[in-house]
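Single chain ahead, written as structure tokens, the form predicted alone.
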Amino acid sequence: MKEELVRDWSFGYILEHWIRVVSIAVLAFTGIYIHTPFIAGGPDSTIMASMRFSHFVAAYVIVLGLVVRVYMAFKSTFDADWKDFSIVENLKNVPDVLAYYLFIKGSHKDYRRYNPLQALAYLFTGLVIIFTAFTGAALYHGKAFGIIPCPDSFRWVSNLLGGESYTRIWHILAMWYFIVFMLAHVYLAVTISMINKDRTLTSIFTGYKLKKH
């Protein structure tokens, strides 16, 4: 069987993906924070303030990444993988791959790039992006970066919700979901490189994988 390196991401895909990950690690730290201060300081302090808006920003960095990353999806030239993730097509497969993941079955079909439970997780995901923008802004009393003052333009959300208290639920489910996924993501990542021999886990990091025909 021969093996051959090929390029897998490219410099675009990985630095939007890092992005991701360290705003998403930005917002779950400042966000554990602000709701439960566990550095000496209080409400009022500096290291709120500081937390605060570094939250903000790593929002908003979070977002237009998500934006960033439709545009890629369709205008990439390196790879416009908008197709992979066809929610019709996708759902047809699940059954194969989840009897793969369950020990059902030792193998599953060849994808292009995302197995169907990997592009409907990716999907969902970028839906709670958006979930949890909504719910942050509607959380948000104050001014964006201390100077923008921020008009309660999504209280609407908070009235869908049901409420404030019920708004910040959801905010902080969202929080957890993005961090048990990561957690999942990884080790997917890592038990899949390490079964295949492929290098899935460097992949991201060098952008290329180890391809076997």
Ligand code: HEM
Second form
Amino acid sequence: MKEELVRDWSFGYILEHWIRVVSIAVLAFTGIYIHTPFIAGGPDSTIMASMRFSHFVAAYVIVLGLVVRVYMAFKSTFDADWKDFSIVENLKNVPDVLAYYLFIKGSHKDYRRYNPLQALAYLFTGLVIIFTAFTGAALYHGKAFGIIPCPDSFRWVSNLLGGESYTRIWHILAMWYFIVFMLAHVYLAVTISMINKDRTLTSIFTGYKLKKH
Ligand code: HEM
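Since the structure above is the form predicted alone, I would like to see how the form predicted in complex with protoporphyrin IX containing FE (HEM) looks, so please show that one next.
Next comes the full complex, and the chain you just saw is listed first.
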């Protein structure tokens, strides 16, 4: 069998991936602090002010990152992969991959870049980012950029969800989604890399994967 290193990710995709990882980590850490200030300081301290500031900066970054990712899906000169996210096509192939994940079958069909469950999970994660941004915006009552007084233009979100307490609960549930997603994502990347021995795990750092013919 011949093995060769092939470029699997462009620098743009790698950068965009790690920016998302860092922003989710910052959002979870600062969000947990906003909810339960675990470092001495309390609600009116400068620590709280900087945690809130970091939360908002990371929020802009993750939303902007999503916009860039959607743009890349259609316009990337390296690999515009929007066709891989077809809901109908992917749903059709879910049983094939599910049987593999449940140890019913020893292998699954070959998929271009993402397997159907993976593509659907990524698509859903994009929607959760939008949902978290809306619930977060509804929880915000301060001034835009700290200076511009802004009316509660996202109050409709809280109205839809049944009040601000529910908005907060949904925002926190979304955080747990990101945490569970990240754990599953890393676990699957490590295991598939070990099974296929094709450097899947390191490809998101180096950009290269091993292809076997
Ligand atoms: C995507 C855009 C996001 C926006 C615009 C946003 C905005 C906000 C706002 C305005 C608050 C209330 C802060 C305060 O009362 O001072 C908040 C709280 C919080 N955020 Fe976010 N957030 C976003 C994403 C996230 C993400 C991705 C996570 C977790 C991974 C997260 C976790 C939390 C938590 C745990 C709280 C505390 C909720 C509470 O008050 O008990 N946020 N967020």
